[in-house]
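First, one chain by itself: the form predicted on its own, in C-alpha cells.
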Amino acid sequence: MDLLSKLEQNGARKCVACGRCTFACPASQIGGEFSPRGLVERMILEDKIPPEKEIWLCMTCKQCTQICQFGVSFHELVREVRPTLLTSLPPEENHGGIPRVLERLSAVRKIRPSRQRWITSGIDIDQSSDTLFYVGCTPYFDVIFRYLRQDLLEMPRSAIRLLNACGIAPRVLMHERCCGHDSYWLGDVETFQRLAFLNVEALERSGVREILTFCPECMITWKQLYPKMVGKLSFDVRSVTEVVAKAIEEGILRLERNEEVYTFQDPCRLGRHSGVYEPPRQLIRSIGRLVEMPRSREMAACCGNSSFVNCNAMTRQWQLQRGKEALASGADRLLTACPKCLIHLTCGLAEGWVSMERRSIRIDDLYVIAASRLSKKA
C-alpha cells in the first residue's frame, strides 16, 4: 500500500491541524519531538514518510485516535509507516534486545517453546477443556525482569485460581508460542505473519471453542489482529476480567472484602483499544473501595512504553508522573491487570520514589490481589 492509501485508509487528510491528538499524547508530553499532527502533516506535505526516529516513541496507546473528533486513526497510521524506517531507522531496543529475540524464535517452526514451568499445584488444568488459557510472554518476562519483581508467575496461576473459582478448569498449549503483539506495532511484518498462522493452526487443531487472556496485549492480538490476518477464527475470545466479573455479577464467585483503597491503571489494550472499563472496576468494587485517578477510563495515562523499544529517562518522568497522580488520590496500591503496565510503572516508579520525599504507593496486579481474597465460602 502506497503512502497516499495509507493516509486515505487512517482518515489523515481530514486532520484540520487543531493539535487536540499532540496535547493528549504521552510521546509529546514527555518532552519528546514527536508530534501525530506534525507527522501527519509533513506526510501530506512533503508526500513521503519523515526519516524521523521520534517515530519510535509513539507507544501506540490510541489516545490521540480516542480525542480526535475528525475520525483520524493516528495510531494504526504510524504502525502502517513503521515497516518502511524499520530496517534504515530503526527503534533502540532496551533489555539487550531479548523480548524482541525471544518473539522471533518463537516464530521458528521448528522450535516448539516448552512453557507450562509456570504451572504450580493448588490450580486445575483439564485438558480436555474446551476453554484455553493463553499464557502469553509473562513466564519470559518472569526471567527477564526478576531484579524488579519477583512475583510476575502469580499473575497467570491467580488468573486461574479465578477461573477455577468460577468452574472453569481451562486447558493449556503444551507448546504455546509468543502472539506477536510487539513485532505488529513495531511493524515486523514477517515475523508477525509467521507467529499468526502458527498459532491460529495449533488453536484450531486443537478444536476449543474459546481463549481467556489475562493480557490485554494477547487479547487483542487474537481477538483483532489475527482475524485481519488468517480471516474468521472459530473460537471466542475475552479478558478474564469479563469472566470473573460475571461470575460475581452472578453470584457465582465471592470475594472477601475490606477496607483497603485501589485505584486503577487502565491497561491501553483492555482499555482504549477493546473498551473494557467496567469488569476490572467489578472486580475492585468486590473487595474495597475504588478511587479514579484524573485521567482514567477513556483518557487513562499510558504507562509509558509498550513493546520495549526507547524507554529513556523521559519515559520515567512520565511514569513517576503517574505514580504522584495515583498517590494523590489517596488510594493505598495502584492496581493494573497487564503485565507490561506492572512492569514499566515499578521500573519507572523504583527510580523516582526518592524524589516523592518516600511518600509511595503500592503498585499490584488486580488477579494477584483479587485471588487472594477468594472466600472460603465460595
Contents of the next structure:
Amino acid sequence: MDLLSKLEQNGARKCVACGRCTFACPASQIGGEFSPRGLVERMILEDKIPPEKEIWLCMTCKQCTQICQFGVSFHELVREVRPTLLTSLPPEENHGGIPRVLERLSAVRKIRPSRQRWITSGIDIDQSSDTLFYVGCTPYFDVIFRYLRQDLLEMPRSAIRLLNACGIAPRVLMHERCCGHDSYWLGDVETFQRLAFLNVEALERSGVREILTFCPECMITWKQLYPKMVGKLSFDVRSVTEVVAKAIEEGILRLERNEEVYTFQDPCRLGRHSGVYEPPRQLIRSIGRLVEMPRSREMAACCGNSSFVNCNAMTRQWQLQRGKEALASGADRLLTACPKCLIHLTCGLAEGWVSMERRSIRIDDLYVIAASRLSKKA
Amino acid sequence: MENSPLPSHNFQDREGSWNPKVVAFCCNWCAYAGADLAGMTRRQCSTNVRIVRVMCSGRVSPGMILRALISGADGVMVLGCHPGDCHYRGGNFHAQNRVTMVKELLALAGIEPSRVLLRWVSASEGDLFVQTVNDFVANLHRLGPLGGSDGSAV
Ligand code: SF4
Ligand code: SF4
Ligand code: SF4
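Taking the form predicted on its own as the starting point, write out the structure of the form predicted in complex with the partner chain.
All chains and molecules follow, beginning with the one already shown.
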C-alpha cells in the first residue's frame, strides 16, 4: 500500500491542522520534537514517510484519535508506516530487547513455550471447559521485572480466583505462545502474522467458545487484530473485568467492602481501544470508594510506555505527573488492570518521587486487590 | 549492539550437515586468556565456537544472550573469572544472576536452558577451556538445532 492510500484510509487527508492531537498526545507533552499534527502535515505535503526516530515515541495510546474531531486515525497511521522504518531506523529497545526476542522466539513453530508454572494450587482449572483463560506474557514479566514487583504472577492467579468465584473454571493452554501485540504495533508484520496463525490454529478445533483475558493487550489482539489478519473467529473475547462486573451485578459474586479509597488508571487497551470503562469501576465500587483523577476514562493519561521501546527521562516526568495526579485525587491506592501499566508505573514512581513529595501512593493491580476481598466462606 | 535491528529468523540453513553454532562471551582477563593459552599450547578445540571478547563477564546482558540465540546461535557460553578473581571485583556475580534469569526465561519459552552455560575459566586453564567448549558442543549435538531440525522456522 502506498503512502497516499495509507493517508486516505486513516482519514489523514481530512486533517485541518487544528493541533488538538498534539495538545493531548503524551509523547508531545513530555517534550521533544514529536507532534502528531506535524507528522500528518509533513506526510501530506512531502508525500513521503519522514525518516524520523520520533515515530517510535508514539505509544499508540489512541489519545490523538480519540480527540480528533475530523476522524483522523493517527495511531493507526503510525503503525502502518512503522514497518518501513523498522530496519532502517529501529526503535531503542529497553531491557536489552528481551521482551521482543521472547515474542519472536515464540513465533517459531518448533519452539513450544511452556509457561504454565504460574498455575498454583487453590485455583480451579478445567481442561474440558469451553472457556479459555489466555495468560499472555506475564510469566515472562515475572522473571524480567521481579526486581520491581514480586506479585506479578498474582495477577493471573487472582483473575482466575475471581472467575472461580463466579462459577467459571477455565481452560488454559499448555503451550501458549505470545499474542504478538507488541510486534504488531512496532510494525514487525512478519512476527505478528506468524503468531496470529499459530495461535488461531491452536484454538481452531479445540472447542473453545470464549477467551477471557486479564491483560488488555491480549484482549485487543484476539478481539480486534487477529480477525483483521485471519478473518472472523469462532469465539468471543472478553476481559475478566467484564465477566466479574456482570456477576456482581447479578448478585452471583459478593466482595467485601472496606473504607479504602481507590483511583483507577484506565489502561489504553482496555479503555480507548476497547471501550471498557465501566466494568473495572463497578468492581472497584464493590470493594471500596472510587475517586476519579481529572484525566480518566477517554482522557486517561498513558502509563508512559508501550512495547518497551524508547523509555527515557521524559517518560519519568510523565509518570511522576500521573503519580501526583493520583495522589491529589485523595486515593490511598492507584489501581490498574494491565500488567504493563503496573510495571511501568511502579518503575516510574519507584525512585525520585518519595523524596520529592515525601508522600507516595501505593500502586496495585485491580484483580489482586479484588480477589483479596473474596469472602472466605463463599 | 543492543539497538541494532534484529536479523530475520534465520533457521533455514540447518538442514543436512547441521553443525552447532556457539557464541562464547569470554572476559578479557581470565577466559579469553585461557582460550589464548589453549591455542598457544595447540590444544584441539571444537571449531563451532565464535568468541566475543568482553572486558568482563558482567558486561553480558540477558538481552545479548537472547539476541545471539535468535540471530542463529544454537548455544551461548558466558565464560568469566573464578569467584573472587574478577578484575572488577564482582562482575562475575552479576553474570551469574543474569544467566540464571536467562535460563529461567528459556525454560518458559520452551528452549532447553542447557543451551546457555556459565563457567569460570582462569587464564591458566587452557585445558579447562577446551574441555568446556567440547562438552558444550557435544551437548548441542544431542539437543539438535534451536528452532527445529527440519529447518523450517514456522
Ligand atoms: S486533531 Fe485531527 S484535525 Fe486536528 S491536527 Fe490532529 S489529526 Fe489534524
Ligand atoms: S497514539 Fe498517543 S502517543 Fe501516539 S501520537 Fe497519538 S496521542 Fe501521541
Ligand atoms: S517505565 Fe520502567 S519498566 Fe517501563 S519501559 Fe521504562 S524502564 Fe522499562
